[in-house]
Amino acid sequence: MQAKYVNPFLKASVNLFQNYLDLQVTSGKPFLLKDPKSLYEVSGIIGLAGETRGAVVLSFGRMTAIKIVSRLAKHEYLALTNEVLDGVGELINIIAGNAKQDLLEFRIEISLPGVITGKSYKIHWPEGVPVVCIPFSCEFGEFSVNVSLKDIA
C-alpha cells in the first residue's frame, strides 16, 4: 500500500489528538499488521468505498479508550459505557472525515462507524491487500489507526 493512502491518516489522527484533544501523542514508525487479531480491545472501524476501498480502524485498550473519550467529552467515565464506545465511533469518523480531505481525487465514500470489543476478533479487510498499523502513546496509554485500502477503478 502506497504512502499516499496512509500519510493523510497519520495526519488527521496526529491533529485530531493534539489539537482537538489537546493531547501529546508520539507516532511510531508504521509497519505491516502480520496478525490482524492482534489489536487492542475496543476498536472503531469505517469502510470506505468509491474508487478505493478499504477499512480504517482506531484501537484503543480498554482504560485508554475511557480516557480519551473522557477527555473527548469532557466527562468522567469509570467504565466501557455505551457512551465511551459512541465516542470510539466518532473519534474514527473524525479521523476519516479529516483524511478524505487529503483524498478527494480518489473519491472515496466513508460508511458510519462501528466499533467492535474484545479480545480476540477478526476484522474482515480488504483482501490481498497489506494492514499498515501506526502505533502511537500518549498520557493515557497506547493505540493504533490501521489502515488497508486498494484503488478499484
Given for the second form:
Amino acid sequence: MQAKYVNPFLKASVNLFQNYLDLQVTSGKPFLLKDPKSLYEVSGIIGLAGETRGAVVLSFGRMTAIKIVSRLAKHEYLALTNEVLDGVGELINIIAGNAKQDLLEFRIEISLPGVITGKSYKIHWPEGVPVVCIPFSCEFGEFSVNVSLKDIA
Amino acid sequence: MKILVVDDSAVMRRIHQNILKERGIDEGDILDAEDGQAALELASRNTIGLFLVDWNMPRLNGLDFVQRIRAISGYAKTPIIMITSEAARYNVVEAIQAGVTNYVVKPIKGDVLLEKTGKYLHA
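Form predicted on its own done; form predicted together with its partner chain now:
Shown next: the complete complex, the earlier chain at its head.
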C-alpha cells in the first residue's frame, strides 16, 4: 500500500490527538501488521467503501481508552463504560472522515463505527490488502491506527 | 428558542450540550436525538429554532434528515448546522445542496461551535 494512502490517516490522527485533545503524541515508523491479533484491548473499526475498499482500526489499551475519551468528553470516566466505547467509535469516525479530504483519488463512503473489546480477537481485514500499523505513544499510553486500503494506482 | 442536537454518539451530544450550557443556554431548551428519525419526531412535537446535526447515523442519516426536515414548511428556513467528521469537498457540496445552513468539520472546539451558532442564539 502506498504511503500516500497512509499519510492522510496519520495527519488526521495527529490533528485529533495533538491539536484537538492537546496530547503530546509521538508517532513511530509505520509497519506492516503481520499478526492480526497484535492489537490492544479496545479497538474502534470503520469500514471504507465506494471507489476503493478497506478498513481503519484505532486500537487502545483499556486505561488509555478511558483516559483519552475522558479528555475528549471533558468528563472523568473510571471504567470502560458504554459511553467510553461510544467515544472510541467517535474517535475513529473523526479520523476516517477527516482523512477523506486528502484521499483525492476516489470517493469514499465510511461506515458507522463499531467497537471491539477483549484480550484476543481477530479482525477479518479486506482480503489481499496489507494492513499498515501506525504506532503512537502519549502520556496516557500507547495506541495504534491501522489502515488497510486497496491501492487503485 | 429550542436547539436540537442530533448525533448518534452520546459523547458528542454531551460535548455539544455542555458547550451550549456554558454559553448560557437553558438546559431545558436543549433537546437531543440519537438519529435523524428520532429528530424528526422531536421536531414534530416541538418548535426547533436551531438544529446541530451529525451526518453518519443509523436509521436516518443527517443528509436524509436535512432533506426531510426542509420539506416541512415550518422548517424550510430554520438554521441547520451540520457537524460531521466528513471532510471531503464533495460531502460539503452535497450537504449544502441538501439545505444545510452551515457545515463544520469535527473535531470542533467550543469557541468555534459558538462562533458558528452565535448569530442564531438568543440566550
